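In structure tokens, the next block holds one chain alone, the form predicted alone.
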Amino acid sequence: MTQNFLQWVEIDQKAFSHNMRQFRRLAGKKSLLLAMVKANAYGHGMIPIARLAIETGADWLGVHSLEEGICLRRESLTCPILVSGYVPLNRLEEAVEGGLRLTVYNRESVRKLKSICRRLGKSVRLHLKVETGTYRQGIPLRNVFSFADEIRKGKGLILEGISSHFANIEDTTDHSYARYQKKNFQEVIDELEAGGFDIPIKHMSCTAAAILFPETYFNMIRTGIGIYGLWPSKETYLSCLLQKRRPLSLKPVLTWKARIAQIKKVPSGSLIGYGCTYKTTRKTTLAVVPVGYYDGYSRRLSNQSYVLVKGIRAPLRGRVAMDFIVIDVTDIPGVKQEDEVVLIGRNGEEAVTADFLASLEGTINYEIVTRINPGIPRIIV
């Protein structure tokens, strides 16, 4: 099937399988399981991906905008899912119509969406937004019980849930922040409860945190960039250690590949592509790869990152373009036309990760691997 294809992105299905029944086992029996697919899960595909999600022992499944949420119920999946983003007021009604958990944090949401309810005789599930210290999205704590009272006065208007989220757990392994949200976090809901709500689910734990903490599990785990098999950062890993926990063995579960379409061989002294910013020094042999900055391959790694063919690096020469690449395999014998490129995944002994390229453009793995673009095929492996 791949042959159809001058660039295709591969999900390891024993790999996610992996992933996930890792983070099912930190979830235990007394935990939710959500396995977060917004953003295309995080590039991977989110119709194949929340499948295998909900096949490999997801309870919920998480997204950030209304139309992923539709997008999901159209491909018949029953499960719960929540919108941890905003939806717009003039679409509240397509959430309700499409069962969708929404989470609140505006009364003017509130106030629609009680309206909706009356007028269709349906229900919805409600989860709050607590602010505890990120200071996006959320409910001043001040706010928070006035704001619940609001939602149990309102016909068809069910509180199911109540969540935060941390805002330094990833980048560092002094985790008094995150301490200090959850405490927060806690005290609005002792004070929920003394107040008479049974709110049934509280959840706060990302990736980090469920690896880390297992405090913040309540009894919803969200899981995002771990399912990936990519930690979420160097700093998570090293806390594990310091705190003698033995770390989780993710496996990435995506591998981006290409063709090569053009092969040319140039004489030394040659300068390649747009703004000439490499001149070569010997007769080199050069591969174009139809593959740029529009897929999201970022124009930042011109010049500095390399690909995989035959297993053996191949380092970019020039600049990213629009849609097209240029590799250097003077050094690899038998390269042809329409062989197979490897940007990231591992060929042979060889990887190229999505750490190593964040690590180049000084950005995280969550970026590389969000942006690929949504167009580009996903097949299941």
Ligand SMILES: Cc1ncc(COP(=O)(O)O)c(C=O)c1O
Second form
Amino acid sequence: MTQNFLQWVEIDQKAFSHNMRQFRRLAGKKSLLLAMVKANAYGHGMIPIARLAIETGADWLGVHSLEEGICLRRESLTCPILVSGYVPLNRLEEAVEGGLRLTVYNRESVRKLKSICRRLGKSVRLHLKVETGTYRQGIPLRNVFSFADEIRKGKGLILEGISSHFANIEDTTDHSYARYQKKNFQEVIDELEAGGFDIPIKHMSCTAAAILFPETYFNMIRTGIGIYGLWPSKETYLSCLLQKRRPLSLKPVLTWKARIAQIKKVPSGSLIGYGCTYKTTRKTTLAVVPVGYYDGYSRRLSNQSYVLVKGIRAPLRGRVAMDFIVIDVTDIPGVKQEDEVVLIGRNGEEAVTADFLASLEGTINYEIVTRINPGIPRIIV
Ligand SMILES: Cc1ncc(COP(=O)(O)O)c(C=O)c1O
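Can you return the structure of this protein in the form predicted together with the named molecule rather than the form predicted alone?
So here's everything in the complex, that chain up top.
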């Protein structure tokens, strides 16, 4: 089937299940496991991953947008779905109709939801997002109680959850800021409980927190990058060792492949690609691969990265163009048109990891996998 594609992304079902099992084990019986499938499941393909996640132990799915939530519902995913991002006021009704859980931190949104629920005779489950120190979405600590009270008084509004998000748990081995945020979260929960609130689901743990700090689980963990087999950062791995914990064995789930469009032999001194940034220093066999920055293969990798052909490294020559890269296959015997190229993933003894590409580009593995163009077919293997 892949013969029909110029490029495609293979999803290793076994690796995904393996990773899910580990997070399921961490969550245990006391905590729900929410699988973050936003951003096209971190580039892995939202629908197939959502199904696999539910089959392999996820209790909830997490998305960023209303559109993602609706898309899951259209695919008959009936499990609890939490929208973690902002939903425009004039689209809140669709969220209620779709039975999506909403993250809330604006009174306007809550009031609009109240009138929608009254009009439709329906209810909506809400999760308060508390500002504990990330300064992204969130209700300032001093306002949480009155915000919760407004929800409590609103017919049709169900205060199901309270959440927060860590700012730098992945970036350091010094977790004092994370502890400060956790303390803020705990204090607000204590204040609410003292005021008679009994909010069933409390959550603030992402992958790094799930790996490093069981005390942040409360009763749900929201794991993203880890279920795709990638570590949130080197610091998370190191923190794990410093805490004398055995690191999880995470298996990367995604392999990105393409097919060679043309092979050509060029003389020494040939200038390759836009800007003529590479000049061959020997007689060279080049392969043209129909992948470019439109597909999510960054132009910053120009003349820097390599791909794998027959398990051997083939360096990029010249700039990454919108739809093409050019690789040097002089030292790889027998390469021909339509042979497979691995852009990310394992091939024989070699691997190109998302972490490696991230280090070349000065970014993080999250960005490398998430930006793979959603139009590229995802195939479960
Ligand atoms: C609100 C929220 N929760 C959980 C996650 C999952 O984080 P991670 O991929 O590090 O597990 C994210 C990711 O950005 C997020 O924004």
